[in-house]
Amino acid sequence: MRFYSLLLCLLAIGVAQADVFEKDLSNGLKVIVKEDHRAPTVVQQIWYHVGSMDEKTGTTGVAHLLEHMMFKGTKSVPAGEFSRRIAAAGGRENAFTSYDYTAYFQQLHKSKLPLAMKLEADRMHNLDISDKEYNKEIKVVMEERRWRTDDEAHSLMDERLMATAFQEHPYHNPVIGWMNDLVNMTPADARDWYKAWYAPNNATLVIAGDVNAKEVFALAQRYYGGIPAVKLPQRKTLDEQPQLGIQRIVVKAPAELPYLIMAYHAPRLRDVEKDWKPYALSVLSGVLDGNESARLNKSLVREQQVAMDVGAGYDSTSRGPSMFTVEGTPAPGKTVAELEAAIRQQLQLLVRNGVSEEELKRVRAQVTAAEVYKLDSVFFQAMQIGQMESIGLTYQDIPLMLKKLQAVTAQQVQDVAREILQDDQLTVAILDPQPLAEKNKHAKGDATHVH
């Protein structure tokens, strides 16, 4: 990996920020334009500030289902025509749903931006959720759930882990929904979700590429400006109470190898300037994982040979509470219990002895290089802006977040490890592999949109 200096990184980020412009339309739609003139292309992304965490019991999966329905036609654009017109214009399009938001995007030649805006604005306001199209698509979603979760051991394990670790917060429920809810969902549920949340005052429009901001704002006003705002449902504060002791689950599913996930409740980033723990946790994740010289790989894969693979993860940016995870596959001849013991030993060493300046230097370099590389992708720049705006932060926070990451000290990493890596806030999930012959083989149906 080629390492860049912090100065170069912040300079690059600063230049990128200087090319970002924003404007709020009178109906509440926030429009953000990132000018990047390296290629004659443009990305349009519309981010709705609603995801599966906003669902109610009994209708889990409706946010993801509605994402599918958004491609099933309006009064003026028949089912399937949206995608056909974008493809005919030489573009590509897709969508995704998460716990926190739902987003739709197109990437095409800059001259086709009016077409993309016209189509996207049309389905923001004029979606036609017919019983016929709904009844076809709910079957597609149920099949997607079967082959992406029910028939995939690691996905099933992740789902059960979340349902165990979160007892109160809606992260308890899978984004794709529980099968019982999908079976009992109705077209009215989808229509109600659309009417409640799909509105300009609950969305951010991000346009990035070879465009002029002033011209983009005029186009946005033309195509989106006439869509009326709606009174949004009241959002209640959602959180998770402290865990009352270690939790363990075993998931039996057809698989070749056992697997281990250790997930600790951890804070998310709320105040970019004042918070320090999320930054320290991000660095801790980099110390444990990140490349071959990181602690877990070096100690457990190469030296002790107790793991085939092992890694750590943490995401500081989300609407709901976060988790710090360590996971891995035992090496042949080793058990999950031996791998867990070896991981625990490494975590205890870190808590007791802290991290070295050399490790901090490596992680800082990785963070810096990663941010510079992100600037190479117009699409990713738009993604970063949209995500930040959709979780209650802002793209303007990014330079400060980078400075804070670079300022994390060895003492802060040790302190946050001591506080967070405790059994009382740990959920352990173990995959107990069953014979693959038992695996139900479902035809992989139409998964038109990647989620």
The other form holds:
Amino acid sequence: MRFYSLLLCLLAIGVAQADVFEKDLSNGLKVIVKEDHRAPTVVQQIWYHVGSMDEKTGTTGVAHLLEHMMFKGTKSVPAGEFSRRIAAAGGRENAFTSYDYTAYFQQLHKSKLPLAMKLEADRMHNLDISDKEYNKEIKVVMEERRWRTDDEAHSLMDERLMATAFQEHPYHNPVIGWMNDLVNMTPADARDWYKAWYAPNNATLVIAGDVNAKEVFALAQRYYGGIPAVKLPQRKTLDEQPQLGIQRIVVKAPAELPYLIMAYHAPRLRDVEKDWKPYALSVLSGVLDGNESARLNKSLVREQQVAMDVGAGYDSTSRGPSMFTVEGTPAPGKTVAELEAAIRQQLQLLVRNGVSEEELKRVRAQVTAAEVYKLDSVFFQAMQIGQMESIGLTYQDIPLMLKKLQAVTAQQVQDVAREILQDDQLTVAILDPQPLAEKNKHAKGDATHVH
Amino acid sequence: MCTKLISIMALCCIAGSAFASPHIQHWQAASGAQVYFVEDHDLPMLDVAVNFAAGAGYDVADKTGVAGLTQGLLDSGSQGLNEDDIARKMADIGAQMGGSFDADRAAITLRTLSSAAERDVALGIMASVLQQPLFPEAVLAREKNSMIASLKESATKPEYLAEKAFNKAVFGTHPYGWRIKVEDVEKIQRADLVNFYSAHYGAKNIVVALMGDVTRPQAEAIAQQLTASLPPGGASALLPPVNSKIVASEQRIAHPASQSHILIGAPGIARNDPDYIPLYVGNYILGGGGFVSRLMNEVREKRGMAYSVYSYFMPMQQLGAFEIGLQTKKEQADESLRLVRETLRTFVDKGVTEQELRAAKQNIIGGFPLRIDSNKKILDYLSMIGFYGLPLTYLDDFPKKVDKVTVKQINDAFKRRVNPDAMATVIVGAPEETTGATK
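Please give the other form, namely the form predicted in complex with the partner chain, since only the form predicted alone has been shown so far.
The complete assembly is shown below, putting the previous chain first.
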């Protein structure tokens, strides 16, 4: 889904389960190994089951800031040394934070896995957040926010849309944090976050590549096995109250072209066996936008020429509530109102007349092919495993999810469309493009507080 | 103690990293096309790329946009298939047709399941798209509008404005320095696309790359099927040379963004350049090596002044750009610029150290297997090797050449090829009191 820093579409899910092995260490760390012997490489990913949705008012952005601080040194590995050692081993590394989780990865020659595990285990419990390193890194994060969000019209729209659609649930807040919270953040906030959440019993370790599962389990025991479990903070149940009517927002930002996003509250996948709506919504998004010949592109871009580009999105796999979105750029000479009317017409058509068997077959063909194509990326397969484990499902659910997806009926698609695509659960965001010269400087006032 | 132990282990890796690169088969199809093929039956899929010397560099003055529209409209209708037929038939079998386009090269790519039912349909459509394109008037009109709107949108974005000014300053009147002009696009006619296609999509200048689950005889048949009835054209496909020397310049362009976008650079190297290896390895140390480069260390790690700062050489058919880039909040743009210039000057004047070179080799050589660990990555190398006429042993040679490069060669190459006193600088969203010196 577009609102996640990470894009993982259900339509592309599916791992050949035969080569996947798992083991729980006594400290609660779950280790999952996916063997793939096509190339002599390996990826290590550690997924902490904590993301920006676990933050409190006033310290938004601390999950992502901590991700940055994880490269800033432990008692035995000085700041910057983690990256130097991985680089010297021929490795690539990075990390990412979403609403739902925080993950770190290294890709290397398989012979370098012990080094990566040793370093990753070290920073799981020995991180040293010094004031000096914090004071530099918080500035880097502010630059990242300016670059990713403040100066990017579409990102600003996403941010304000989420803040409007979610009034109670913490998806209200951006992953990178509000600038004011970054300005007022302290090193103690980062230390508290680390102490509370970084523990083997709040993480999943995924190793994928040209490895032997037994050997990996032994290495995991050796490097991670001695790290003590921690009593985790209590997690409260978080939810969003039903919306009471359509919401519309306008975002003004420097741009030439307007933009439209329509976002409907939608359920996420909880019970893999019994739920049906998330599968039907995935197929619905495939019918609308799963390929070049799908409805929205065909009707609105090619035939009516009311959109320059248009798309639909839905992600069933998240810890918090989901959304079904339709968005696009009006064609030159068309307004956002005309585009919205044309989209509504397409959605109504679907609610009224349903979808054809041919369209369903096409979506199924895409799912089947995507399963095969995905095997070309070991990294992506590891990502799917880690993501599933981090949101309260498991990688073992994936085959059943695929089966359910393939079994969705035309009636279910129509029923779910009728139920979900309603104005009362809709938030509409419009980008009102502003000429460069007349840009309201007040909007950037945030930045002037920063020193 | 741990530190030492680890670095010894890392050193051992270099010697022990002999790793079989994929076996590349090469032949010329009856059509004249050069074919590069890696047979691999691990996954039931096939990747194909057909590469033409037909990138944006082949546009002519005042007709910019023709090359891009020609490539973009290939799949919008061919003999017996309209735009929607092409999209729908590909979707029905889960095949993915796409493309890539840069200053040198226009390519059409295909990923399909390798079972005959899917593969034959997908290749049939691809063959038709490549060899019988219709360039329908109605689609052209729509895509021209869309291109013009996108250009106007881009003109509001600091990163686009910076690249545009930078390329002009670095390449002058060479096509590498052009950007598509709205007034050119407005004039484009269908005949322009048809003529461009006839001139630049001939079988003699193309490279077909195939990777995956087919046999050699099947690959031979596929390459012929995709190219047999391309236009007969295909004369010399060389672009004019880039003038390697520029004089120093600095442009400050106003923009309301909170950050300044800074680019510094000059003409760099060509794909077949004798200095390619020393400059590539040296640049890893300067600004190519992710979190461990000098630029990253000075600008981000020591001072927290930017999220991203980098440098690269873009090797092209002719000299591509050497470019340093970063974004930083306006208030500290001048300070960052001074710091980056100083870092570059020190790098060129004093050169790299043995220790830095060792770390660079460890990363580039030790990490080489990661570059060829998927069908997609190998396909891209096949296209590159073929398109730029690199030796079939390129993948084996590359780590060996990197291993042999010396501090002296790197320092010598940088001194000859990168002159800190002759760099083009562009600052978009420059600090306001200093804006206005735009040329």
